[in-house]
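Only one chain is given next, in structure tokens, and it is the form predicted on its own.
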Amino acid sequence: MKSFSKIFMNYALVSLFLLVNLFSISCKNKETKTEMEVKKEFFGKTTDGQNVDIYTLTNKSGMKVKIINYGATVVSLTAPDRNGKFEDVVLGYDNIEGYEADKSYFGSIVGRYGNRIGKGKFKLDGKEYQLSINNGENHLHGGTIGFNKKVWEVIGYSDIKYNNLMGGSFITMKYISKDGEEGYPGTVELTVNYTLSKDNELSINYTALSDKNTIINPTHHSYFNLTGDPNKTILDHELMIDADNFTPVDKGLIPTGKFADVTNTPMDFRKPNKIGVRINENYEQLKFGLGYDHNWVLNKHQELEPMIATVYEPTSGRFMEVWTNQPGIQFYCGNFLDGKVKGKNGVMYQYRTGLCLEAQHYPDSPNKPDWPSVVLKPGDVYRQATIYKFSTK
């Protein structure tokens, strides 16, 4: 597997390739055409008038994976079960008009900050700072309108030529936050890339600038269900955690800034166990999440090696692999879905029909002094690279 830095270079080789082609990656320009060519298509206009385009992304092996310009958002993901079968494996809506309500942040980068800020207050060089309210009292995933609910500038998008990532192909997005934007500080520049290799991996490369002293903490939010099915529960697939501790909350799930030993308790995913097994058990943190909403403390991070997280789902045989440079991740899965949103294909999505795998710091880690610091500050570059891995056994 890649390293960290090997990912990084990868990201500039694809910058680089895309500033070289500048003029000739648009689809529409072409005039060869290969099978892996991202295809661009109109997928709707906002309610304020602004349109919306649906890119393709495709390798060599035929996995396919589709985003919107709204909230750089994974809209499906088609990955091969044992017997070859592709079937979208993420939950998301047919229209604009499903994204533009959505109030499960479906596919999408979230931020600035992803998870919750308590009370939406926080610190930074002596200033306290107030942010949008709007999960409880806290202030959850960028706020009112985050990252989630903006148009972003499309940068470039191409196959990919060059023979360390042969047969697959990238897009490149920019969303500029205003200083002031949901109450946080500093005009915020944050460009993300997705790359899909022919080795079946969605890479996802965020990199940041700011113009003052801010806090920063995007995350991306897809809702996996490997089964291929979004009416099946995700309770029978077999969950990896790499992490010895995790970050226990309160009701309003907020860390209480300690960590806690997973040994002995329903937090547990040292080895790969069925989430179903131990989600209902009478254990505070479980009630308080109704099961599992929490953040895993990572034995492993700065670099891509291990992987972090597995997913397995013994059906259809299809196994994903987490790999990120982050110091945590949430895993939830979909204690707040209730079967009144209406997803892809007319689908009511139910209790428990997708997981989300957040890479991420902390949550609430503003407001806590001894964790990893997610402040940026100007001259500094944010970098974030998380991979989804899709195979099968």
Given for the second form:
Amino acid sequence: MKSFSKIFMNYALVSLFLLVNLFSISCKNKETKTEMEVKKEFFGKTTDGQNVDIYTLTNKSGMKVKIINYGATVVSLTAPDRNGKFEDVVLGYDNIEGYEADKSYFGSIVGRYGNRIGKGKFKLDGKEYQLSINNGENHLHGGTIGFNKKVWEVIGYSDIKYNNLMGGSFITMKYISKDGEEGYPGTVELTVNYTLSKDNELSINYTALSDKNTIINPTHHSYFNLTGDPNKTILDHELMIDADNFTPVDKGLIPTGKFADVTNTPMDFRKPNKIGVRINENYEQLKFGLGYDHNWVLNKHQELEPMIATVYEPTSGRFMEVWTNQPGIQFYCGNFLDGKVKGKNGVMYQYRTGLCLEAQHYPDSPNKPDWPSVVLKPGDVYRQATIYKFSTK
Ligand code: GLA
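Taking the form predicted on its own as the starting point, write out the structure of the form predicted together with alpha-D-galactopyranose.
Full complex below, order starting with the chain above.
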């Protein structure tokens, strides 16, 4: 009898142990499931009454990317430092009012043509077009009301099954730009997919169609600060750009049309170098840009080329790779930030506290017939792929 009760006790204990474990496993499963869901929340109403939502993408390692359907904008992006601490590494605003008033293009998709077109003029099929002028005498980032100031349609986002299987998540948004908008010919349908992979990559895939011959060159405009502290400058970030040449500009930041060799100039980032080392040199191009605000001619751009640019932040150990299939990259280091704009958590963004690496075609390409074409014809598909990949060293 005694041994029977002992066996029973043991049996009961083992069962209890199994039950507790099963319960905690199922709780854990539940936890991962809710974690891996793309969360949709209300972000705010635009002044013309349109609803804007904020979507949180997550991945298995714990990264979080928050995106709104106003400007298809990345509002925040957390990446781990070398001790596994996740911090937000992009600049942005807490609310829709911030984005509506924004003049810095924080985190958004800019277009139809990212970067500048001289005097906003170009010829296509023998006809001259005049685009809106919004930057001195030039056209910048799609004009007065560019794609960054539009409410995009959310086509869909990944479900829990996909997220759990892939260890990441995605969202796809679309914007239809009407014939004549900001002076551009043809109605263009641009679709942008943001995918956060299990390997800490944020991939941005663009596709566009047009019903008439037009020009197109969208890009992504996140300001990165890999310290995780937007009060610090980016001058100690170590930058590498795989480019032997850049496109020198005039005072209005319009390319002269020539390529210039980076050798023995402050534009040489072929080996990683701290951004601040040569930024204040008495070099004409840096005077024109008030620092770095130039397009580099990438050595490789036949396919989705890995590591055409990298950024390393030594205190946190964060390392960011940029991959793209584009021929150029605009490196801009927040020279127009002046401490007057109130960003997330009330931080006033100071001079050079964020850096942009905008994969794109060279600025003013529509007026440079020898440069890679930015013309999109009906029946053709525009495709861009750009990846920002995060790790630590
Ligand atoms: C781009 C331009 C800069 C500046 C910023 C936004 O990167 O090249 O000159 O206009 O956008 O402030």
